[in-house]
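One chain comes next, on its own, written out as structure tokens in the form predicted on its own.
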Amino acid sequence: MKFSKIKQHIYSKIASGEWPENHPVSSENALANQFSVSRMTARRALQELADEGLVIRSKGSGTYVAPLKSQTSFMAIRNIADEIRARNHDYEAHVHTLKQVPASLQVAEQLGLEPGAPVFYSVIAHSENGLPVQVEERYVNPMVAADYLRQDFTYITPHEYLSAVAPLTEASHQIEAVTPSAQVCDWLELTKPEPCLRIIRRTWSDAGVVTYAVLTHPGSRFVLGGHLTFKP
């Protein structure tokens, strides 16, 4: 699609450093002329980039490159590796833990299991350009994803694997600001605690509850945004 070519052009300018933070981005008219598209198409490309947190649009003063923090879309469930690569940045995963554990009372309640029942547990730090931007602590129902512990999560993400074996039908979210524990600071490579955003997520497939996950993002490396369209 033509608007995707405009987005890729701007991605490349930002990723290469040619357009640093706060650099002005070409106007809708300029992009429309450059790519031989309508102004509406150019506007769509810029709006999507703004929704992704890569640019900031200001009425009357134009569009500018946003501070290059990690971002994700509000309430969307997306593959973090794809989001990072879409910004032409390097993605890497470090698996800290991948094992079977007995379900605590809280985990059992979240997964609909009996306390003490075996569950799969993983801790993975997702990095963008060598810097951790998310720690994913995930508990998985073995009855839904029996081969979870056999996966190489440096090659595929849990999201990719689970989407293949237990396609998502429902999800719930709880979002809160937290001060990270010493362990989370270590996983995120923070030299000292800083405000973090924590997303607690449960997901379901047709087979039942699949996972209970806690996603922690350092505030200095993360932007949460989105764009909603309301129909009358």
Contents of the next structure:
There are 2 protein chains.
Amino acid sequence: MKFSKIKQHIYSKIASGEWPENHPVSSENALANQFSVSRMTARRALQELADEGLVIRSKGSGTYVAPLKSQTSFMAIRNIADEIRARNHDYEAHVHTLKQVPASLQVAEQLGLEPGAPVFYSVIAHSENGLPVQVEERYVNPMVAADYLRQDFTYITPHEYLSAVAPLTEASHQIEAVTPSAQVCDWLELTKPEPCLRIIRRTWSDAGVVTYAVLTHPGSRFVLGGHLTFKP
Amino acid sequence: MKFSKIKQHIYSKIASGEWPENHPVSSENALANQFSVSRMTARRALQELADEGLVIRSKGSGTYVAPLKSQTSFMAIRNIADEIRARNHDYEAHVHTLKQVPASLQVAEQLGLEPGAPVFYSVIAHSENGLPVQVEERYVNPMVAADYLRQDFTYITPHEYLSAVAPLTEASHQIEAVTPSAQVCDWLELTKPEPCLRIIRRTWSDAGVVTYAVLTHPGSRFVLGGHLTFKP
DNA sequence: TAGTGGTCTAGACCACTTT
DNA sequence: AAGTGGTCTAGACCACTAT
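Same protein, different form: I have the form predicted on its own, so give me the form predicted together with the DNA.
Entire complex below, previous chain first.
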């Protein structure tokens, strides 16, 4: 397929960082010449990228790499740090744990590894205006993020880092309401247990399962929102 | 726009029920003739409807109205009855309340009405294999569903009924974890309070806000799942 | 074999933005 | 005025499905 070769070309420019946010993308005519296709075919590539939210097209002006925050719609892979900063609140991360551990049965299954295989494990509490709003327990496949343990997660979130080293292609979520364990209460600075929203997320890149994360939010401090439109 | 006239035409056939699930949709060539446009333009209309999940296209065979369940992707407007039946479990609905009430301040604001204006109110518990898994408290705008109170909600869910009388065009969700009230515990047959997942949903049709619903699920009996793909 | 959707071409005109 | 994206046309060839 010619149009998908063009998409791949642009996708790699974006994924590699060569074209950062708001960077102009070649025009329909330029791509048509470059790839020796008709304008309609180049157009289709750009149109699909726009539908997927990777680029923004604007009439008379051109096509640009979309700001990351607009790249997915509902319940997307959000970056909690950006969300908090978008509300003009203080964001702070406390790294409670960052080490290598042997995979438990459950973790091995989720990551597609053998039980006992080494995996990276981190526990980070994310605070808004000094109050923890999420504790993130994360298991990472060492194959796809070998330098995970050497990152400073007070400056970059695991999600940001992992997206950079292994662009994600797929994600699944589970959302449930739970009573937090004593350990989680401690991380969230909850004096007594209260209902918590738990999001379990697995993400994939081309190289396989990247990470398995359990995100716990205190019910009193967090609401998940979303919006859907059905354009007939 | 010519392609959007074609989309409207097909959309109304589906919304009116004239074309039920799996009903064949006119072919690209047929639509091109009927609307006096080129095949590429008719094609675009069908393609966009397919992208929106309203129709399924299959090479060599034709285009068909999509089964309702596949019409939205993640966290979509699900029909709890269908979901339970899809698991081959027993589904049962208990209608606890179905009446007209004056809108409270909060409800009036959510529905875009004056406080004190009459609204329809229903409380229905949805059970899977005899165990309540969701209690649905719903406020309905009487302007868009005048016959709401005369429905038998043990046979059709409010969501199904409202979709039929006012095709929804937009929806917003909030998800949070809460401790249920004594009243909700009663409806859910919970002997003691446990963390519950609460989904607050507002839906719109062309005529305005249709309904404001509070859906409460016991944490021990319910998990919300979803899947995202980023096709480069 | 006839019909369907999937892909592609080489033009065209328009409304819009940028310079 | 030049360039861009948005829409549309009238063809074409292909792979697939149904009969």
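Note that the structure is predicted; figures quoted are calculated from it, not measured. Rigid core here is just the name for the largest C-alpha set that superposes within 1.5 Å across the two forms. Residue numbers count along the first chain shown, from 1.
Core-superposed comparison between the two forms: the CA of residue 177 stays below a 2 Å shift.
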